[in-house]
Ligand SMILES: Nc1ncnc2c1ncn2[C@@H]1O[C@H](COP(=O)(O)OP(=O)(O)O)[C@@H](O)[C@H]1O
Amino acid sequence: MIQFRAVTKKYKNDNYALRNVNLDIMSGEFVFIVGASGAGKSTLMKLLYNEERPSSGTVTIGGINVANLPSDKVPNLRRCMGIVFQDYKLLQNKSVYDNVAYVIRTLGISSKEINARVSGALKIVGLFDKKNALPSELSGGEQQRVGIARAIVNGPPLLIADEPTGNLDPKNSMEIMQILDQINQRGITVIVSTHDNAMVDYFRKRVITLDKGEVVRDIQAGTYE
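Could you show the structure of that chain by itself, in the form predicted alone?
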């Protein structure tokens, strides 16, 4: 499903974020991307949803080289994936329901279908009873659950989570990872960048380790170290 071929990302002053990265991630996998701060994790994730483009090499998703995607095609790419951020990125003046519905209201589907999809997503993350709450009325863990519901409401085949537990305590971190694991069990490919070694060690998924922009380790059912 996803291929990185000889991917290098270089910024100004010859500062390399990624160097000659080659990866294959198959449909339905759950993959942790780990490494120290500055190792290139976030850059790799941003290449997937075209927030960044490689200096050289190809990033292919479903047979499409997203590195060369015209700007007007990027929204279509992002509709085919869910993205979860560390800082939630919720609309503070809108309810939980409206935050989740926001991404599908432009798709021309009926109000009945929107309600069914939003309600289903909120039930998956355990927040249906708080659909009318504002983000300010929720805990950090609950806000991240809203972010996950928003990411899956359109039924994407791919979920990308960039440091999803970075602002959370261990209890909430575990709950978020369990939700991501459950989503993966529904057949959705899940890619998580994290520095949370306890979570990586607990779930024993595929672990890809970056160091100074290079893949230095790729192991199935792995641990952080």
Given for the second form:
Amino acid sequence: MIQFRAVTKKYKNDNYALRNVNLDIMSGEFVFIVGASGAGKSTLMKLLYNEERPSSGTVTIGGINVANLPSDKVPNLRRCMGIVFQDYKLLQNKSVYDNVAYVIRTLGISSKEINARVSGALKIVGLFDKKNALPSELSGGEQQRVGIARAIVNGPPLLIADEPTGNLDPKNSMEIMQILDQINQRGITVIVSTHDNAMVDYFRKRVITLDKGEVVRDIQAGTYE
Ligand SMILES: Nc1ncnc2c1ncn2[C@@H]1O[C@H](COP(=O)(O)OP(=O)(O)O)[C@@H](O)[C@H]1O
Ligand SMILES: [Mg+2]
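Previous: the form predicted alone; requested now: the form predicted together with this ligand:
Below is the entire complex, every chain and molecule, led by the chain shown above.
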């Protein structure tokens, strides 16, 4: 589903964020991307959702090279993936329901269909009962569950989560990872960056380790170190 071929990313200040990265991620996989702060995890994910482009090399998703995707095709690409952020990025003045419904309201589908999809996504993350709450009335773990519901509401084949538990305590982190695991079991490809070694060791998924922008380790059913 995803291929990185000789991908190098150099930012304007000559920082190499990624160096000659080669990767294949198959449809349906669950992958942890690990490594120290500054190792290139977020950059790798930004190349996937086209927030950044490689300096050289190709990034292919479902056969499409997104490294040189015309900008008018980017919204289409993003509709095929859900993105979850460390800081949730919720709209503070909108309810849980409206946060999840926000993007699909622009797709021209009926309000009945919107309601069915939003309710379904909220049930998957266990937050249907709080659909009328505002983000400020929720715990951090609950806010991240809204972030996940928003990411999956459109039924994407791919879910990308960049340090989704970075602001959470161990108990909430475990709940979030379990939800991501359940989503993967529904057949969605899940890519999670983290430096939570306890979580990585618990779940025993494929682990790709970055160090100074290079893939230094890539193992199945792995641990953090
Ligand atoms: N927009 C940017 N401009 C310049 N350098 C950047 C930018 N974003 C990230 N970097 C640098 O690229 C490297 C990798 O960063 P990043 O991908 O954010 O790593 P991680 O997510 O693993 O912490 C770091 O050295 C970082 O300082
Ligand atoms: Mg990062």
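Shifts are known only where both forms have a C-alpha. In this text, rigid core is short for the largest set of C-alphas that superpose within 1.5 Å between two forms. Positions refer to the first chain, counted from 1. Keep in mind that what you see is a predicted model, and the values were worked out from it rather than measured.
Overlaying the rigid core between these two forms leaves the Cα of residue 13 displaced by 4.1 angstrom.
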